[in-house]
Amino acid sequence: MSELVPITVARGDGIGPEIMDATLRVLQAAGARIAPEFIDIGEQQYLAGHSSGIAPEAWDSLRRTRVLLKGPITTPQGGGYKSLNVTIRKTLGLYANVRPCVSYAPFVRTLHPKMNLVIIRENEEDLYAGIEHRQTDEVYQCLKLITRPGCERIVRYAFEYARAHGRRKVTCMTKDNIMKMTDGLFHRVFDEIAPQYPEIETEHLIIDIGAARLATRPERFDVIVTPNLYGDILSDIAAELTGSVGLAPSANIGDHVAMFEAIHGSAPDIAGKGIANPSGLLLAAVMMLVHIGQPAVAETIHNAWLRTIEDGVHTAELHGTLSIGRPFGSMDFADAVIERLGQRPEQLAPVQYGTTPSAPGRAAGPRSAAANVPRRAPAAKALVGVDVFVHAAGVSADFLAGQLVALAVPPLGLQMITNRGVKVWPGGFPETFCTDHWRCRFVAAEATPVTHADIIALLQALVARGIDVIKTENLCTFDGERGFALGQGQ
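Quick one: this chain alone, in the form predicted on its own?
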C-alpha cells in the first residue's frame, strides 16, 4: 500500500466543521491515502489577537505538508482584520486560482444546462495588493499592481491547464481599453504566449461584454483567464449560473503549496443545524486528490457524487421537484455518496482523471510548466519628469497652475494638471467637477536629462511655498518607450 500523504486540514467557522467532517468521511470511505494534520484558523484566531486569522505555529504545518484543505471562515466585523484567504494566497505564493463551473441539468435547476467552463484567476496581484491610502479630505486611492512575471505565470498556467484537460479554447478578459498599461500588459502577454499553443483557440474580450456574454451564453466559453478582481467576480457569477454557489470548488495553486476550498462562505445562520451542503468542499477535495497523485480515488468519489445528484439526493437549498424524500442533511448526503462509491452516473457525463500519479505533494496538472518564468534583461531606463500630487482645497486649476509655474525648477516645467484623471489645465472646462486632489505633471524639454536631484529641488521649492505634496510618481521611459499614461487631452 502507498504511503499516506500528509495534508493540513482547517475546519473553519460556521458550517465549516460539519461540511469538513462530512467530506473527510467520504474520503476515508473511498480509501484516500491521506494523513490529516488539523490546524485552527478563522474567527477564534482573530479574536485571540492574530490579525490575519492564523496562528504562527499553523504555518509550520503548511510548510511541512504543502497541501491545505480549508473550510470556510468568518472574519469579524470592524477594522484591523486582514483577509485570511488573501494572506495565505500571497504569503505562500498561490498564484493560480482554479474554479470549475459545471451545470448538472436537469438534476440541479439552471437556465444554462450545457455550461462547463473553468475560470483561472491570477491570485496575488491587481487591486488585491491591498495598498490603499487616504490622500486628502475627499480622495482615497487603491493601487493596482500588475507584473509581467505574474501575467506570464497565470496565462501560461491557463494554456497548460487547457492542454492537460482537453479544453478547446482559452478566453482572456481585461479592461485594457481603459487601463492601457496594467490590463494592457495582461492582454499583451496573452497574445505573446497564445501562439505557443496552436491547437487551442483563443480570444480576448473586454471584461464588461465578456461578463455579459458569460451571463447569457456561458456555453460559448471553455477556459477563462483574467486578472484577480475580474476573476473573483466572474467565478461567483459563473458558479451561480450553474444552479448553486454551494456546488463550486476552488483550488489555489503555487510552486510550493496548494490550498483547496469551497467558494462559499461560512453561513453562520445555518451553522450547527447539520443541513449545509458539503458538495463544494467535497469537490475541492477531489481536486486535491488529483493534485497529490491519487486520481483514481478522486474519480471514484466524483462519479459517486454525480450518481448521488442523479438519484435526487439533495440538501435543503437544492431540494426540488427532482429530489427524493425529505432534504438530506450534511452527513446523510455524505453517507449517500459513500453508498454509491464504485458507481457511475447514467445521464450526467462521468469524469475520468487518468491513472498516472504525481509525486506526493506535487501537482498532477500544469503547475510545473507554468513555474519559474524567466526574468527579462533590464530595460534602459531614463527619468524624464515627475507627477506631483497635491492636496489643495477651494482653489481653481488656473490659480494652482499660476503658483506651480512660478515655482518650477529647471529643467522641469509644468505641463498639465488633472483632477480625477481629467485634464483641467491648460484648456480646462468650467463644467468639470473637481475635488481637492490634483495631479501636476512636470516634464523637461525633449532630450533634456532629468535627475533625482532635480525632482528633489522641485519638491523643496513647492513645500517651502506651503504646497501640500501628498505623493509623487517618477515618469520614466524604458528602452525609449513611455512608461506612463498620457493625461486625458494630451
Contents of the next structure:
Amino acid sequence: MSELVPITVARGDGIGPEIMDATLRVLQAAGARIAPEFIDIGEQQYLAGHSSGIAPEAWDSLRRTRVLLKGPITTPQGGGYKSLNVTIRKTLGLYANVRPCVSYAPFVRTLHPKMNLVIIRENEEDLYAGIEHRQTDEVYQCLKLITRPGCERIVRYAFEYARAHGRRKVTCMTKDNIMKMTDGLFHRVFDEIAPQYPEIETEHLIIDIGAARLATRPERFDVIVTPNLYGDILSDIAAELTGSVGLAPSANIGDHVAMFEAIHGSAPDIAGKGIANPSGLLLAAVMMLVHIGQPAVAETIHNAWLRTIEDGVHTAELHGTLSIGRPFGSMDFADAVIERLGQRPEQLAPVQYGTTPSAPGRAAGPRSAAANVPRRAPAAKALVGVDVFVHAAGVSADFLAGQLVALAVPPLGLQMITNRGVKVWPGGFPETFCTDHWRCRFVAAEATPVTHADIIALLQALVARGIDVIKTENLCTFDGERGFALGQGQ
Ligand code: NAD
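Provide the structure of the form predicted in complex with ligand NAD, given the form predicted on its own shown above.
And the full complex, kicking off with our chain again.
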C-alpha cells in the first residue's frame, strides 16, 4: 500500500462542515490514501480582518500539500471583502477551471437526459485581470488581457483532458469575429494545437451561437474550451441544464496546486440541519483522487454514488417520484454510498478511471502536458505610431482634429480620431454619438522610424496646450505584422 497523500481541507461555512464530513467519511471508507490537514477559511477569517478570507499561515499548508479540498464559504455582505476563490486562483496560478456537467435522467429531472460534457474555462486572464479605470467623466474601461502562453496552456490542457478521459470532441468558443486580436489569438492557438491530437474531432463556434446551442442541444457537446468570461457564464448554464446545481463539482488546476470544490455556495438557508446534498463536494473529491493518482478509488466511489442515485436514495432537494422513503440527510446519504462501494450503476453509465493518468507533480497527465509551455523567441518589434487617448468634453471631432494637427510633432502626424471605436475624423458622420473620450491616432510616413522620444515630444506638445491626455497605446509591428486593430470591425 502506497503512502498517504497529504491534502489540505477547508470545511468552509454554512453547509460546508456537514457536506465535508460526509465526503471525508466516504473517502475513508473507500480506502482513499489521504492525510487531511485542516485550515480555516471563510467568514470567520474575513471578520477577523483577513480581507481575502484566508489567514496567512493557511497558505503554508497549501504550498506543502498542493491540493485543496474546499467547502463553500460565505462572503460577508458589504465592501472591502475580496473573493477568496479569485484570490486563490490568481495567487496559486490555477489556470484551468474544469467543470463536468452530466445529466442523471430519469433520477434527476432534466430536459436534456443525454447531456454529458465538460467545460474547461481559462481561469486567470481575459476581463478578470481586474485592471479597470475611470478615464473621463463619461467613460470607464476594463482591460481584456489574453496571452499566448495562457491560451496555449488552457487549449493544451483541454486536449490532454479529452485524451485522458476518452472524450471524442473539443469545441472552442470565442468571439473572434469582433475581437480579432484577443479572441483571435485564442482561436488561432486552438487551430495550431488541434492537429497534434488527430484522434479528437474539433470545431470552433462563435460564443453567441455556441451558447444558444448549448442551451438547446447540450448533448452535441463533449469538451468545451473557452476564455474566462464566456466559460464563467457557460458553465453555470450547463450545470443548471443538468437539472441540479447541487450535484456539480469543479476543479481548479494549476502547475503547482489544484483546488476541488462543489459549484454551489454555503446555502445558509439549510445550514446546520444536516439535510444538504454532499454530492457536489463528493464528486469534486473524486476528481481530486484522480488528480493525486488514486483513480481506482475514484472510480469505486463514483460508481457507488451513481448506484445510490439510481437506487432512489435522494437528499431533500432531489426527492421525487423515483425516490425511496423519506429524504436522506447528508450523513445517511454518505452511508448509503458507503454501503454500495464495489457496486456499479445498472441504468446510468458507469465511469471508468482505472487507466486515467494521474496528475503530474505526482505522475504524468493533463497538467504536466500543459505545464511547460515553450516560450517563443521575441519578434522583431518596430514602433510605427501611437494612439493618444484624450478627455475632451463639448468639442466636435473636427475642432479637436484642428488642434491636434497643429500640435503634431514630426515625424508623427494625426491619421484619424475615433470615438468609442467609431471613426469620426476624417470623414465622420454628424449622426455619430460622441462621448468625451477620443482615441487620436498618430503615425509616421511609411518606413520612417518612430522612437519613444518622438512620442514623448508629441505628448509634451499636447499637454503644454492643455490637452488632457488620459493614456497612450504604442502602435507596433511584430516581425512586420501589424500589432493593432485598424478600427471598428476591421
Ligand atoms: P447557494 O448555492 O449557497 O444556495 C442556492 C440554493 O441552493 C439555496 O436554496 C440552497 O439551499 C440550495 N443548495 C445549495 N447547495 C445545496 C446542497 N448541497 N444541497 C441542497 N441544497 C443546496 O447560493 P447563494 O444562496 O446565492 O449563496 C450563499 C453564500 O454562498 C453566499 O455568501 C455566496 O457568496 C456563497 N457562495 C460561495 C461559493 C463558494 O464558496 N465556492 C459559491 C457560490 C456562492
